[in-house]
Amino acid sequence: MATKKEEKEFEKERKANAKARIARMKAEGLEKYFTPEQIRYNRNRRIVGAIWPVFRFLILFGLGFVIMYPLMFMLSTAFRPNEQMSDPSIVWLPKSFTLDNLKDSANIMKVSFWDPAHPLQNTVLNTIVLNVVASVLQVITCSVTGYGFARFKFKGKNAFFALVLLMIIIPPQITTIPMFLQYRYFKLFGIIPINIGGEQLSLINSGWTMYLPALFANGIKAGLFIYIFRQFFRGLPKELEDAAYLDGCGPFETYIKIMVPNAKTSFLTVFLFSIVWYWNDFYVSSSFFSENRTMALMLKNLDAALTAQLFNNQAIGARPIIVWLESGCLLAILPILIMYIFLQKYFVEGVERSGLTGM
């Protein structure tokens, strides 16, 4: 399967060649044996080939801009001094630049450095906590469940796949409250009550109520993610099942050695989107925690909080602690932003191959 560049350089390369032979053409004479079509043709392309770059930037420009000016207008207000959210000669860059408002609002948010006496009202890292183990939970499997529904035929196999698609039809708001109700008042299997201390177990508040449906393809997004490996496991050759069949591995044992190696960019590529996914969470994580910390509920009760410890409860627009609010954004979306920076070679990678260009 040839890459995006790859395809990109080969289409280059083919209009180079028709470039030169429509060149050699004319300038040994052979135009006049151009057909009326192919004039025709050739006129077009190069009208074609003259508008489409000033459009394609147009494009970009917009995209870009739509993208960007959210971010630059985070990093302008989030370095200035709560002062000059007032001054009308400030547009972009501050008369000076503070890091008050990233401290205070990291105090707020309980963001941290490693504190060894109490490693878990890390805001950050409880979040990671939260994260990871969810997302490697769930990459295995929705990888799993994927491999069962690319390889294997079974009875109701159309049936169960249409599941999976009402997983990422079906909005989180309609299975939240059968699911809060499952987990305040836990039984083992749905059928058997565990009681502690004469009180029905209760997960409300724990991370196993994110554990959980990942450890059963059930999490966040976990539709989309079954969705893709089916594709990517559906695009590779039956040949390499049949050797290792030949060989004695199992189905298992073809899964581990076989199709994993062979699976990388893809088991990469929803694990980035599983982090994002959880990391950006607030509306599962408001439904089931009300004393876990994670970043997403930190920055969603962040506008509370700063009016409450910075302004004694006081009636207060959004501007004047607006610095806070993106000094608090900023700090959400940087771990997040680092990821990216770092692997983002890999998962530009992983999403040309993992199915969601195709099957």
The other form holds:
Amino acid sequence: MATKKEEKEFEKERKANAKARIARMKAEGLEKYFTPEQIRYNRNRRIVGAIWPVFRFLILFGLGFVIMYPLMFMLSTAFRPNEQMSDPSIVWLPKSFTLDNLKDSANIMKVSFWDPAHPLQNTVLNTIVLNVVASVLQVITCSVTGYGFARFKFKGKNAFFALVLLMIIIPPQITTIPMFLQYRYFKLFGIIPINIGGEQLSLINSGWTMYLPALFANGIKAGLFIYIFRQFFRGLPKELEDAAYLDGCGPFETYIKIMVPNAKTSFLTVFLFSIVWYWNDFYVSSSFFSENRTMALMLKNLDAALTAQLFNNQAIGARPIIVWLESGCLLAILPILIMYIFLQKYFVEGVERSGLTGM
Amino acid sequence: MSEKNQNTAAETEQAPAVKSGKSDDFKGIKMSYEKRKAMYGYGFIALWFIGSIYFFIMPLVQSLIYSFHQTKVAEGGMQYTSGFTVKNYVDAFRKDQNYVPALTSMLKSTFLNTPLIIVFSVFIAVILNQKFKGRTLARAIFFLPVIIATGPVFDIITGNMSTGGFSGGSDQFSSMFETNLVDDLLTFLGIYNISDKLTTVISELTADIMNLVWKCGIQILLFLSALQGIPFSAKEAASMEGATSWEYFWKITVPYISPMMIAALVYTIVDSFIDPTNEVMKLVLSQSKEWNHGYSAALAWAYFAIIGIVMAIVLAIINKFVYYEVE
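Would you mind giving the form predicted together with the partner chain, to go alongside the form predicted alone above?
Let us now look at the entire complex, which starts with that chain.
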């Protein structure tokens, strides 16, 4: 195997040789070497090769602008004093910058770290704890399930897998109400009621409404994650496990000692996606939480809270409160955006390599 | 393919497994190797299956039962105020003035948007798969919607808010594009106002370009992974034979990514159907907020049945055009 450096040198050499050859051919007249069709084909390719990058840049720049526009608007607005919103002379850069909007929104969304009265009731911390615990549980259990589907033959496997597909397709809205009742009047194993202080145990508003499904591989988008893990494990070479079996490992041991280390990137990707989906989820949290605060929930209720606190409940549109809304948005996506900037390659490359290809 | 592998693997492993003696019996019961492996298979999916009984199947069946009853909420759970009845379903299609229009508009917009999203994501994926400077940055930007667009953030930055009607980001934005650029372009091309219907369709599509771009993240990701699965030999052969990029796209790229087309199609349709901001979902949710759980469940189930039928038809059609390299 040549090293990378050597490969580069080879490449250089090859290119130089090709160039010299073409120059020689041109001097002798191309007709001698190529048919007219080949000459035309090569010329067309050269022209397309010269023009296409320009078009590509224009297309990517335009569409990239469409994607970045709301974010730039958010940045521009979040730091803009409210009075300057209706100033027509300002397009992007406000005349002065302020942090007041951010502070107000942070107070309303209860993310201010400088609030000494309730240090533990910080929305960001609360959301992070909820997300990380649920995601870790979910990734572990989904990977175990996916492995079971990928590498074992058992009766009814197809029926079980149809259930996984059903979990992907059926919208969570259908099952929410019965789930709410299940959590509200929680019974152990669905049979044994638990009474605490005369009241039947209710899981509403507790993190268990997220942890329990995740623990049993039934959390948010769990079907999709099981599918991804199944595809991924199917793509790994079987020899790995066979070697482990020969050395006397049981299937569970093999899974932990051989498969998990090999699937690190895939685990990270699924974990990141799980975090993102839990972070952005407001449907499940709004159904099962009325007090437990998550970022998405706070953001969803931000406009109502703003009208109540800053405008004494006057009926106003969103126009006057847009600076606070946008700064609230900024607060809500900042943690996930920072994560994305640093771990971007795991989002993109991870999915490409994680076996989704085999769908 | 995998079945065959499994068989051969089983045969090669059988001998040492028996010899070791230790793992010969499973909890004291003698079993063949295959049976034992099947038991382990059940073991691996057991946790998920137990969970899905409680967190998926039971609620699903429960909501189906609700949909066939008149319900009211009472202490200790749900109470049925009537026997088994299909009244909820009949009401949904006969009496409800919002349900059927919402359904048709929903289906219409899905039919319009889905092909657009698919074509657009294939196009972007092909571009992002080429080698050029700044590719990492371009990819990072195009996947940004994946991490943001699923949450309430998207509602705010696109101006799709509960209070509604503010002329902030997206309004300003879409007016910028729609009225000036697109109309100008259409007039320039001479196809503006040929027929009113065509104009409406075009302007509807272009006004939605932001929605389009923001909804394509996952699909682009899927297609990109499919594009990277195209073997180098295919590319080499095509360039040997003198294929132009256009021919290469239709004869090599499209067949190779067609299996992923199904995945992307299913994802797009499901995504648009279960989006809590679409008309039908809003109806379902508002009914359940008014404690009409039976009726809400009936709406959701009727809707779900329609999704199922639509998906089955689409998949049956698409499956005919898909090219599988292996089988």
